[in-house]
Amino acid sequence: MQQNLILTDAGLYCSAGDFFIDPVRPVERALITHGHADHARAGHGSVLASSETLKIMAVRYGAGFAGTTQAIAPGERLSVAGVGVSFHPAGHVLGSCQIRLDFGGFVAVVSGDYKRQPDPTCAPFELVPCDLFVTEATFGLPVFRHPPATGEIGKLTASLGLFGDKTHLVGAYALGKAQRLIAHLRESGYNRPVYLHGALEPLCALYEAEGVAFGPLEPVGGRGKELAGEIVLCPPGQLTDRWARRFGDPVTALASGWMRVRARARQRGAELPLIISDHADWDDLCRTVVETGAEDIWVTHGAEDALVHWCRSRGLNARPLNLAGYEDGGDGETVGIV
């Protein structure tokens, strides 16, 4: 049944159902795992995705981002040209899903991006048993083991206590990361307003409209040094932009799984690296592969060869996909900020 999934220049194509999954260029029929722009592009003839992903795409691209759209609820089963299709939570960002395909009893699951750490802003990862598992491997090296996010948030609040006269400027990805940071800050007991760069405001508003409570949020607007002692969230690229100069001498932090690598932190200008990722780390990648029960593993998006080798050493049929068009950071951000 694997011949029903084909690699093309546009991405992964299901020939039996005549649709693509997360295609990298406009196609007639697309199934979309989540709203990051390296997976969710505008211009398709029709799009099937979770309701949250469709709303995220509308915020980013405008209401006419596709010819037609259809929302699918988690676990709902549809037949697309005879292929059974259902979407299951991936735990990556709001609305993110794995896509389950049933070819008359042979089950393939395309994970998209996923994580298994707790995240109060999205539905948790759901394990979906399958025969073929298509997994990401953004952090597919043993060096990448993500610590609990609570401890990383503790580093941020501890720094606020030590350097209360400085703005804490935190680089956070606009979709998923910024919202998760705010939610974890609230869980830690931080009740002060969190200040937002304008680029983060629309998606934070969407999350709130979807029922995610953030507490007091404020736009940075024209403010600068008067935000000493406060937390300001901004896109990662703004940390080294002249926009950041308005805050005088801020403490610069960056939330990313890549902050495990000290050279990356220095390169991105992060004095306070926060190892918080919305992707599975090495241990969770390996655990998920085993727990799906799949005998065939296709690996994409990252350190493919290492995970392929690990799978083969355990008797699994594994191969790298080498799909083009999916960046480590994705969505227009600097590569490596995920």
Given for the second form:
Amino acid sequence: MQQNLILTDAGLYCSAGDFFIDPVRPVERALITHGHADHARAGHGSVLASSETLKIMAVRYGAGFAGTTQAIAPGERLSVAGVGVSFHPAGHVLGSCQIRLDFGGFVAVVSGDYKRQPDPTCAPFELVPCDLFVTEATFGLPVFRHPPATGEIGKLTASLGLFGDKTHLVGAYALGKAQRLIAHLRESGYNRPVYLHGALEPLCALYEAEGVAFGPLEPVGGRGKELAGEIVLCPPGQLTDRWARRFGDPVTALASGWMRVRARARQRGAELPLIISDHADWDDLCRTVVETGAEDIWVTHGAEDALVHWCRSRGLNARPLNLAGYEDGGDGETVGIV
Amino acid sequence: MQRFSELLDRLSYEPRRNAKLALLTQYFGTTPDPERGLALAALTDGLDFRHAKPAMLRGLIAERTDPELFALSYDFVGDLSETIALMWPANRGVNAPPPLLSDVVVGLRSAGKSEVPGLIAGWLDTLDETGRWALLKLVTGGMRVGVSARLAKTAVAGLGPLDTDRIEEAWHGLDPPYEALFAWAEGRAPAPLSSDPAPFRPPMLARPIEPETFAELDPAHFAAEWKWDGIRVQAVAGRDESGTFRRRLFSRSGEDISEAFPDLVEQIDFEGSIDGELLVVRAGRVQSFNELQQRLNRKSVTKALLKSHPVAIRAYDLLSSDGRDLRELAFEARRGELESFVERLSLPAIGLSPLIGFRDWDELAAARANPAGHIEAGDAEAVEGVMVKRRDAPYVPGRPKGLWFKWKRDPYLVDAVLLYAQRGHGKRSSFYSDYTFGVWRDEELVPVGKAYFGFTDEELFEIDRFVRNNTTNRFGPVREVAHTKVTGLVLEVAFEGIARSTRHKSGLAMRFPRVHRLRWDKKPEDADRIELLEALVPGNVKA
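Could you drop in the structure for the form predicted in complex with its partner chain? We only have the form predicted alone so far.
Expanding to the full complex; the earlier chain stays at the top.
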């Protein structure tokens, strides 16, 4: 039944249902796992996705981002040309889902991006048993073990305590990371306003409209040095851009799973690396592969080799699926930013 | 170990000196003895134990991980200790608490060679990623978190009203875990009695002078000396209470460099403290800094090198003599003491740095412009300017105002073309502020050096704008900048000297290069050629 899923230049294609999953260029029919720009592109004929993902795409691309759209609720079962289709929370960002495909009893799950760490801003990952599991592998090396987010947030608040005269400028992707950071900050008891770069405002507003509470948020606007001692969130690329100069000599923090590796953190100019990721770490990738019960594992975007090797050493049929066009855990915002 | 590792982790990313200081002072102020003292020893290179070798660590990780996964991970991370720290399997069955820094130090000191791998593995099992990284750095002896010994001592001084120089003076009489030092710094105990007969004394430093300042200074109040192009040292010796003779050679920062210069140290037979310049002196003639460089940054030295590159001191101050502290005396009085002291010694390796006679500033300027007119031609090549010192000034540690001045000879200048720019750190992290520049060799621009200061804030802004608008390539934080014959930025680069080097493609390395001026008026094709620099390499005869 695996031949029902084919790798094409545009992405993963289901021939039986005549649709693509997260295609990287415009197609007639697309199923979209989540709203990050490298998975959710504009210009498809029709899009099937969670209602949150559709709203995120509308915020990013405008209301007419696709010919037609259809929202699907978590667990709701649809039939698309005889293929049973359902969406299940992936715990990655608001509205993110794994897509379950039922080919008359043979079940394939396409994970999209997922994580299993707690995240107050989205529904938790749901384990979906299957025969074929198509998993991401962004952090598919055994050096990536994400620590609990609370400890990383503690580093940020401790730094504020010691360097209260400096703006703490935190680089975080506009969709998912920024909102999760704010939510964890509030959990830690931080109740001062959090200041936002303009690029983060629309999606924070969408999250709030979807019922996620953030406490006081303020746009940075024209402010600069008067934000000494405050937390300012901005897209990662802005940390080293001219925009950041308004804060004088800020402490620059960067929230990403890549911060686990020192050379990466230095290269990105992070002075306070926060290891907070939207993706499953190595242990969770391995655990999930086993728990799905799948005998066939396809490993997509990321470090495929290591996870494929690990799966094979466990007696599973694994193969790398070299999907082009997905970025290394970013959000489309990393394009052109070194 | 956990708190120490958090400190190291923060320090390793923090570019600002003052922030490093704050992190260190906070750590020292909130960590009990003896842990903080051992941390201080680790940061000042004062811990003495059997270091672990990379091969042993490779063996430990090979027993615990799949070799292919390790190879893929190591390839990605690029650093052995870090890969091991990150890959080490979490041992959830372990109940033991993570070790204290003192457990590690004591454990490694008392362990036999065969016990070390087991000890390290046991500790790694109890630590998290950051803790394992710090432990591996500690046991392999490579801290490298950008903290100098001086900075660590300054952080200790920050615990109370103490001055860092007082800690420097007491330092070599103190031992880890420095409990007496912390008690003193926190005002809980008097200064530790230093029984060190050969202590380091923080040096007095000169301020640069601008020629127009001379109008305000009376030449009769000042003495002048040659400024040697070597390294500042203190040669100190004395007897402790038991009568044991101790002798040491210190660098300007208080580092004990005796082991690298046995030829000099074994000649020390006096009791006192000489402040002077360390130089390579062959057949009585001072050699260039490039020659001295062969002897620097070595833990030990070969016989061949001792013979080919003999060192000596040109003495210019005397800080103590036969148990008397002379630093309160005026320069003139110390100079008198120094002259008779050096004469009495009559050691081949310790000579007097001569004074320059002058009646007015014009005469001194003439001497600075032409040292060869005053001293031997060979020696004159190792002169990089003149020092001007107030005759009535006591010896004050640090860089006091108005007492000592350095008047360096004019730098060399070259017109070079900006090739690559890299973003800076901290306040400069949004600016392209580190520049690689090159000059022409035939039809090609070859890199000859890097500069990251010398420009004004306004110029930095202009260069940054130029880099962003003329980027031709990106490599991580580095941008390649347009540099054809007609497009590009010409930088007038000032530098103090040039030597052969394998670091740059050009085979040359500049000393102390900095951006002197932006030559917007010039095109890259007007920039200088490599032959101009080749001719400045000492020993090269100008064609």
